Amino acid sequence: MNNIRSTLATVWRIASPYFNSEDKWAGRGLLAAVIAIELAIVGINVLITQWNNRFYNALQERNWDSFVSEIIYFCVVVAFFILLAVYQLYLNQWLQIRWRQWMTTHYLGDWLHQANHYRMQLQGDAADNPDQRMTDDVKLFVDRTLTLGLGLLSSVVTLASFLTLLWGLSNEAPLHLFGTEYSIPGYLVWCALIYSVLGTVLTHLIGWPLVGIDFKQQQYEADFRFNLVRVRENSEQIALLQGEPAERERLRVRFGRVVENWIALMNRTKKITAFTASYNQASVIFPYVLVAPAYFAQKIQLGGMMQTASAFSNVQGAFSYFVSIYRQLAEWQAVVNRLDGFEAGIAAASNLAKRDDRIHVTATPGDGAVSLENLVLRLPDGTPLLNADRFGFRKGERTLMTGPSGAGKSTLFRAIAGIWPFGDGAVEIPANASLMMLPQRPYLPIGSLHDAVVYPGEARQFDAGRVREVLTAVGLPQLASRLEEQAHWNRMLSLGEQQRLGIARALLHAPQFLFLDEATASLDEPAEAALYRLIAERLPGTTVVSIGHRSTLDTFHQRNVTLVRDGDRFILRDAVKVAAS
């Protein structure tokens, strides 16, 4: 009871704020409708239960005047029952398609609100997947919610209509064993209840590691899914390397961890549809072993017989709901699991961003400096990795920072960026100031050229013409004429070419404060300095903070800082250069 309560509780966190939300009225209202057609669809089987009685005792009487009639009145009511189903389904679907657009929306609100989803990988990314999680688990969960949801209405109002029709014919047709008859107010309430209990018990008993088994199902199908990604976005690097064998490998570990997964769910769904088909089966002859008797006594007509099978089969099918659909319950549970995880990490993402003993990113009046005050960074297991106190950037100057690899440049760049949590002290920013960091292999999104030269802005903020003339400024000319190509650039492009693209972004932002990490480490020293001689000429008043180990970008630099060891951490060591360019 405990495990229902606590599911049920999680189900009403995730769904409830949708109803809640900007787009409840159109949600109340869609739900309402299909609830109204669900409840209508119930009367409907009862009306169906009454005329099965009409119907086959004109059958037995051979009344043709009360047949014909009847088989109107059906044409009738199925015609009303067939537009309620689709137009029931029809609202269904738009419910859910809205429901699926505002959960997946929110998500990716969460997942991409501050890098969240960065902070969640340093975490380990328990989460795993979350593509798979905001694709495949919000679309069954939306389907299996509503889906469960209206079967457990339609259970509980099918009971509430058949229970005392049950109850009277139960009367009409007393229970006959061995010639004797049976005064049990009720019995075929009580037999159609027992019946399911034992069946849900014995359903349960059989199913219940089928929760655990699909949720590792959805774990490996998407964690395959990904890897297959990983090969198609690295075939140029596996391709080069001849590490096709290894990845062959690889994958085929992990897609054998799909079908050995595979292969238990397939045994334990033999085991609980062998159980559940056959109690099915048996339910559509058990209420006429039990009814007959009377039958054959003449204590009822065939109509009677016929109309208390079919409030037997409705009462003991509300009855042993979850029988039914046991299966589709624990695939359900399974995914109000992934996304109550999924929720969980982008919390713990949120919260590390919120403590107290964090790297506190804050603004400072004026345009000065970006200043670092007491700054600890930390590894996330806690190491010390850097120490930085009463040091900055100076607003204009170009600053080359050199050191040995693993000594933290990149980590100081991301502590500056706001995104690394772990450690303590403050970096202070100008207020308003903007700050762009280029790593050495740039994100160009899929999409156009425009698209990818100008991200994180949008298209119309940057003339065509304009990103044309930066292009060919940075040396690549021979692109100026693909604005509207659309293409998976960093896969087409080299890292050369990708590199002089992010430095053309650059040009085009502006930024105050500009953060390079090895970002024309891929250019020969010639192409380098002739784009470090553009950055000056064309962004003369922007703080420059470089990442390099080429001697020849002392050149470009008017101080250089250098990470060296101090005890179990480094430390910044600052030079000031007499010349600078």
Ligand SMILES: Nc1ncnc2c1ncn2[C@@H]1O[C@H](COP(=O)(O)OP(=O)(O)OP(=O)(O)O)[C@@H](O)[C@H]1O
Contents of the next structure:
Amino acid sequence: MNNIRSTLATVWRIASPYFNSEDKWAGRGLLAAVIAIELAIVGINVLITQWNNRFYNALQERNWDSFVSEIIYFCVVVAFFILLAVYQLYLNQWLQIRWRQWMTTHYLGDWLHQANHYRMQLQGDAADNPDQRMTDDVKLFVDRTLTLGLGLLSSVVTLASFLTLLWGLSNEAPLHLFGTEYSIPGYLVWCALIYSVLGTVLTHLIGWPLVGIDFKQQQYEADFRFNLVRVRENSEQIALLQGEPAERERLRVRFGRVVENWIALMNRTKKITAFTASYNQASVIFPYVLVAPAYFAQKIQLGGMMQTASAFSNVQGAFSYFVSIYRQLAEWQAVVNRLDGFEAGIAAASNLAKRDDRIHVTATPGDGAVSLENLVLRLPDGTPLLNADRFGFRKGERTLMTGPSGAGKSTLFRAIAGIWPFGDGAVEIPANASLMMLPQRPYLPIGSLHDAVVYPGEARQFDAGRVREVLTAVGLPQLASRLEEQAHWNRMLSLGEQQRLGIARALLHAPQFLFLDEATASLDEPAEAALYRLIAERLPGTTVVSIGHRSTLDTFHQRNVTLVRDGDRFILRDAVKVAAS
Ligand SMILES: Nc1ncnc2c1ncn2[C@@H]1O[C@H](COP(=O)(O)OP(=O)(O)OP(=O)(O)O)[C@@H](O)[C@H]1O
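Can I get the form predicted together with the ligand as well, since the one above is the form predicted alone?
Starting with the chain above, the whole complex follows.
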């Protein structure tokens, strides 16, 4: 019971924001229309049940005129039914896409809010495969919530509409057993209730493991898909390393999990289907068995029996709603759990950026240096990595940072960029200063070359002539004429070309602070030197901090900083300058 209550509370938490959002009037209007149509459909079912009585009596009495008028009546009612059914589906789908659009936009906004997506990864597997949660899960949630909610509403209304009818019919067709008449008020209602409660309890006993199995199925499917995408993204390396057998094996194992879980799903579904199918078939004849003795004892007409059977099956169907939707309910609960986990993952990532014991990135007045104040960098498990007490990168100065692999150079850049929360102390950045980080492999979005170069800016911010000029300056004249070409540039260009493109990006954006994390390491020394000269010439006021291992880089920096071990961690130390430009 507590489980049901907490699931419903979670559903309410996930579903209600849309109906209070800026799109609330459209959402509420569509929902109201869909509900109204559902109620009208229940009303039509009541009319059809009453029609059953008149129609079968007309047949039994061989009354041609009533037969014809009942056929016409049926056609008119059914025409309304068709109209309502069509519009219910249409409006339902309309509501689904609006709701889904709102949820997806909302999730995208939160996920891509200030590096939440990155912090979620840092926290481990709390919310695996966010892509699946924002696609399949949101779609299924919206679809199932509407289907199950409307189904429940329809069952309750059906129950209310048919209950009094069936109660009355119980008196008209009293219970006949072995030639004796028993007068039990509303016995048909009680029979429907007992029959349904039994069915519901048994369904739950057989079907409850489905929730967990469904959850795992969706997870394994997403995992398999994600690994396929990784192979596609790294296909060149896999081909060069002849890693296909290893990949095949990895994918086989991943898909093996899909199959294994699917078999568990099949077995459980088989059991539940065997039960629900028997239950549903038994439901067809059960009302006839109950009222047939009264019919054969000539207490009721054929029409009365048919109407009773129809009313009984409506009431029993409503009571047994849970049985009929058990499979969907299990799937829905798995989806609700997954979206709940996703929301919790985003909340935890965002809390990580707000908690007190984190690295604080603060804006300071003026346009001076980026300063590190009592900074301690830690790994996610709390292990100390690097200490930097009162250290600054002065305005306009070019600093080369060196140190052993794994010392924490890139992590220091992450902390300065404000995306590494683990540690203490502060990074002070001049208010409104522009920072740019360039890694070894710059990210180039799939699309036009113009978009890729100016990222994260927009193409219209930089006219084509300027982009072409910068591309030529960084040694990519052959790309200058291909600005409108669409491609997967990270795959198409050599690493050296990608690094040149990264420098072109920096020249266009002209940040006040430029952090180069081995951003030219794939180029030969003369090419690297040419790019550093270009940076010095075009961005004279920019503070440059480079991570690099080549001694030739020394010439282009005024200051050397090295990371040296000090006990269990590294510290930053100004090195004696060997050569200066
Ligand atoms: N997300 C993470 N989770 C756990 N440990 C991490 C994570 N990111 C980095 N580390 C660890 O932090 C340490 C510092 O990594 P970092 O990339 O900053 O080193 P680096 O000095 O830039 O090395 P290199 O010169 O090889 O690039 C490494 O031991 C690395 O394994």
